[in-house]
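A lone chain, given as structure tokens: the form predicted alone.
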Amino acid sequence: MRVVVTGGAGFIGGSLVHALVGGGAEVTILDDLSTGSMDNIHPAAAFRCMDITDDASRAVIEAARPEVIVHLAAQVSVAASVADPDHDWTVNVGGTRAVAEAAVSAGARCVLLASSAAVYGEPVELPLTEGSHTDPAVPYGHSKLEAERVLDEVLRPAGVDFACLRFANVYGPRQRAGGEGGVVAEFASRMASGTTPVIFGTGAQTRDFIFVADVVGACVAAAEYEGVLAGPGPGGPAYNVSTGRATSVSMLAEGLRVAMRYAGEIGREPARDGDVAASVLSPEKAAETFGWRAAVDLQHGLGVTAAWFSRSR
């Protein structure tokens, strides 16, 4: 199988290019290495060092001939895309819509979009599915249902299947913190660094923590399937790619106090706006249509985030 992968050295995306080589996949990345790392992309990959909004990148995409596009370069910092809204969207946006493009005059099967749990905004039900109603709260979320509907408009005409995949709070080794990164990744380097890590908020809010290898098999096994990933029901081609399981702020961070081995404090600041209350996703929906539930347990995640953490501090 030809894939080709936007963002491929980053977090999610040097975990998957590992995990697609090894599976046999001819790789190609993109990747303008804003956010990602060389020390994340696999040898055996094709490299280009680009912006998907580059008008070059189409040209590159083409003479991959990909059977399957995974794309993940984004702007994903919630904190920047409420600073930039306009370039969020150009990058989120506009990035989808030249990756469909290309798709397209490629003679692609299939496209992935990494999406975002982001899309729903404060939940009127729980758990979320695919189906439930679409109100984001910050410019990010916007950004990321534009760009859903951006693969219907583009890629349905042309006959091209896709699937938006809306990833709950990933989190797992080579996870940045800071802009971009997740709690985890905030509370991991605080700890292994010897910094207060701080809840903002009550602490009681919820999240629906999903570790990135389960991530990455999500994206493996959407990949591989050989049915119609766009078809009606339910959200249509969306997917949520989850743990059905929600886990409170303060629980994950005395969890991660136990596997990072951190005796200090737990400092507390005001809630930030934009931050939802609760929120946990249904995964019933790609467990029905290609086969995929998440593996790991989120103890055995955080103790392998911990190590990995510590190691690298």
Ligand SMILES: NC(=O)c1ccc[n+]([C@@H]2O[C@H](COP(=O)([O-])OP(=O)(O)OC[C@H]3O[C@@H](n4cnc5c(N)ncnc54)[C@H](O)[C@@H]3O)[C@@H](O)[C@H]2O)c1
Contents of the next structure:
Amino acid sequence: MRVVVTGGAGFIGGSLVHALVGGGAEVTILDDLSTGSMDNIHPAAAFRCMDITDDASRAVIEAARPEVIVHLAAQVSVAASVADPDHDWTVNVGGTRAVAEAAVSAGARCVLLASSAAVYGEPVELPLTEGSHTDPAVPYGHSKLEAERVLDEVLRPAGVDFACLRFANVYGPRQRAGGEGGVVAEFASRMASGTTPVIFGTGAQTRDFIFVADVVGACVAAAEYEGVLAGPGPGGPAYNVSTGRATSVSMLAEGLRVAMRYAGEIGREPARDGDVAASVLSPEKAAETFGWRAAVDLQHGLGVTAAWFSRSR
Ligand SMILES: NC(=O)c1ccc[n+]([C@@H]2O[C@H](COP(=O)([O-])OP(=O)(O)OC[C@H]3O[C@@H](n4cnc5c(N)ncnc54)[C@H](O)[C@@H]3O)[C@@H](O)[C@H]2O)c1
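Please give the other form, namely the form predicted in complex with the named molecule, since only the form predicted alone has been shown so far.
Okay, now the whole complex, with that chain kicking things off.
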């Protein structure tokens, strides 16, 4: 399979490209290294250092003749989206339009967009399903929801299949502190350096934490699926990529404390604006459609993550 991975030098993209190459795929990475790193790039993948919003990206995608495009490149920081929503929109919406148009002219079979649980905003029901109300609380969530709409607008009339994979809070090796869902990376890097990690709010807020290898598994399963992903069912082309299990931030900190053998304190600060109180996403639709389920237990995933942060300190 020929695959283009935008954002393939990033946290999730780095792991995805390693898995795709390991499975025999021919991979081309487009990444401007704004938050990604050359260290994450698999040597067997072709790499073009390029902004996806640059006009030249279309020719690079066409030349790669991808069957599948996994579009991960994005402005991923919620705080940066609040500080500069225009830039967030340019990269996440404009960039998605550019990738979708290139997918059409390159004759791709399918595009997978890295969307986010942030499209739901404060949940009105739990667990969230793909048919749940969407009302993003932050500009990042708005741009991801609009990116989903843009895919529909560009790809459906052209007959290119697509899926909007709404990732829950992803964690694992290669993650930087400060990105979306970066609480594990933030805590782990602080614990590794002996700096006090800080919980914002009570710590009772819950999230659906999913290990990066499970997210990679979902992307591969969706890429290999031979049916139609953008079908007419509830939520259309949207698929939650999640565990279906809620973990409080306090529980997460304690699990990581064990994994990191951290004996110091855990600090507390007031809750931040836009932080939702509870979030857990049902993964049933992905399981029923393309046969994927998360398999990694949280404490095991935290152990692997802790080992990586301890080594790379
Ligand atoms: N990490 C999470 O918990 C999480 C949750 C939901 C959704 N997502 C989405 O998953 C995707 C990957 O996120 P990640 O956590 O691996 O973040 P990341 O910052 O590690 O990866 C993003 C990659 O995109 C590249 N990039 C950014 N802007 C670009 C541009 N204009 N042109 C080319 N490359 C560009 C960066 O250099 C980086 O390598 C993103 O779309 C993100 O919104 C992540």
